[in-house]
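Form predicted alone, single chain, as structure tokens, below.
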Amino acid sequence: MGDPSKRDLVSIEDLSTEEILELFQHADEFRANLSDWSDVCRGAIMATLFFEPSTRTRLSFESAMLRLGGGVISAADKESTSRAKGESLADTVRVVGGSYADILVVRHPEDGAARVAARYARVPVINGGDGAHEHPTQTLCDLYTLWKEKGRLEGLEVVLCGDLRYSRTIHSFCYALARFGANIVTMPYAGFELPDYVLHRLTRDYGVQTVAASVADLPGLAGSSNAAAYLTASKPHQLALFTSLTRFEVNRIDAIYMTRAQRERHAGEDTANYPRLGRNTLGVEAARDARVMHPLPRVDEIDYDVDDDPRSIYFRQAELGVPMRMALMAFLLGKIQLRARPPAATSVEPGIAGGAGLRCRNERCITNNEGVRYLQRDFRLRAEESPPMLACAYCEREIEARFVAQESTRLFHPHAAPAVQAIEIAKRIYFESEAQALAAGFQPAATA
């Protein structure tokens, strides 16, 4: 299943903070004259496998590879691929990621699909967006744009507005902003709040503290302000004074990141009063130096008369995607070297087999869809908490394992039982419930 030494970009966590900053420097070099780099990847072929619609992501990748001197082959319509005949993603990438292409960019509607592609392909895989999971190259472009506009990322006050639940771009961006020490203000449309599993990961992995926030009046966005929250890893002592009755005041905004309602991922939910940013939004003092960002495509959430405001940089975001993706592909293909160290552990490592009964709760996860045919359910131990927390190795959705069993004895125990400590971690079998364990043929230790 692929070369263990190859580098993929499935999650933004697959790059260290230092590597990201170094890639920004390379992107600057490429951007200085886009036509000067046609020998960097000469002879290399990139395949774009897009099983969901895309304009900017696919075309910017293809433009980036052509500017590096490589070639492009593309499957841009799922109905014209063998997926329409029932072929699995694993089989597709094993065929295309060989003599056909040297690097793959995959977009897929199921959460965790990019991880499957990375495991089965022999060549580097880049996640072009997998379901509602992550979109790491969009995050690189967003960070790069913000870094160029503000000269730094640490300490920035970034407002995220709109559909925070289903936007994979938002999820990747949150993790990256927390890593770089930026502060996040969430202003979701009602019912589209940041998912609990994203908040939990921000708290556990980055020490982010969350309190209710009061955001300076932003016309057009004010309908979201009742649910506003302030997320920061840099102001824990200040935030200790605030409660739900004394909200943290946000009076300075460095960027407003708007998102459209992700209608392709939800059906029948009312978006009639969805927030809309207009000139009056940018007229308030708190937004005087704010930059307006959007991953595009825009629908109705930003008025067109905002486009000529110098603070509106969403089209620049799209433009900067080309040099940023040039730098990334040149790196993954080994054409440029980074001095920075990679992450201590990449997020594509296999973990704990869940074939005995553990099942990912995320119905959009590839393991609960096409992967049922060929994937072994696989989980990683996040932390020895009480109860232990495991994450699906594909979509990263977390599960509490309240019972632990051992294959040799066919017995299961409550997670806190002393007998569990005697079982090697590699030999533990985890279950969410007694019913799961019993269904898998295990018996409770107390009555065996």
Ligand code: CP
Contents of the next structure:
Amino acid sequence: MGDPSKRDLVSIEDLSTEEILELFQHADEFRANLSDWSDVCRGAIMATLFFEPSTRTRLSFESAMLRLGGGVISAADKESTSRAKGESLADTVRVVGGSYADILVVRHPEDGAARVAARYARVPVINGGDGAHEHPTQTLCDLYTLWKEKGRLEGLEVVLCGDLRYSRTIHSFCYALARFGANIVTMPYAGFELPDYVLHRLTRDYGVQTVAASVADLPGLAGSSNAAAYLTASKPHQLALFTSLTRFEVNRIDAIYMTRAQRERHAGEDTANYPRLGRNTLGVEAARDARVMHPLPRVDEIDYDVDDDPRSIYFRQAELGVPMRMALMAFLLGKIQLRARPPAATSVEPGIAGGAGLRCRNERCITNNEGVRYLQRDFRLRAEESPPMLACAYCEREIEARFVAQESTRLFHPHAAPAVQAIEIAKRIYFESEAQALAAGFQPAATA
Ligand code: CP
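Would you mind generating the form predicted together with the ligand now that we have the form predicted alone?
Next comes the full complex, this chain leading.
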């Protein structure tokens, strides 16, 4: 556990922008003749541990490793593994990522599960989708496809539509689009807006500005949306392209990324009026040169008669998944070297900030589910905001820490109290409420 030289892909943030661009070049080489590379990973074994259904992610990874000359062992279903008998994810990856396999691809229904796998496995772990958190390799495929179609990513205008709340592909894609300087128009189905923690991260880490927009009409898409917004990646001048959104005078859309309602993660929400993209959507002038994207599987949200439109590239996204994943695995296994530097700081690492009495508020977080048995709840101080904002080290959901305590005095203070400034950051113990601090055995400073 904790090998600092090991590279994992838990979040799209685990690759630098330059590394991603270099991986595109390698994917191009692999793609030029897929069958020419059968020595690159000869002798290596990849294990796919999929505890949720998948067609594209698992099979394209397996195809990619076979094309690279490696071997594959696979658990395609939770019920076929000892997890059905109660074995933890931590134990599973310790065993499989021991002598069984040289690289793991993990899909799991709980948010933050990929971080757990990366912590406990000795070999590189690739997140094949963890709950509603992230799906970074889908984003690599999406970016690669869009980059090939448009020749660039910077300055593109990308509309994200549908279930932006539970769609892990959307979360990874948003971060990447912001990093590459693309602008985003969010058109969520009512009640399925981007989660606050994703928006905060876009704002805090990329200086993204959010402008409320009332999209009057994108036929089939806008009718049920009530919270369209324009997210611009620190380039206010580009707002000029969309300043007339309220009157639907959109000049140009480069891509419309549609998502299905992630019903497996819903709590019975009504999706009767879920948006549906059809030929009429693409008939608007602004979409003349748009590309229609979807991570697939599609259910009803894109009409089948759009498939023949040359602007539809969703099957291409799936096709390019093989060379893209070949490049990623060859890199993580050390079979190809990248000139680009890794990111300065990787995505949330556990154990940075203390949160003795804190509990992640995300009921789908692995720390509140199977991880309850063995994971310490870890939080990272996101920013010295007021009140301080902590993020779960696994699923990244944020909580406001309104009270701060100190072990040596056993006293707690409101976060803005002058006494807090005298406590070293590393020694601050954060609580959401007075009740939480009292329950942990601390006393209020004023009345002690
Ligand atoms: N896009 C995607 O993750 O598809 P699968 O669920 O089929 O792997």
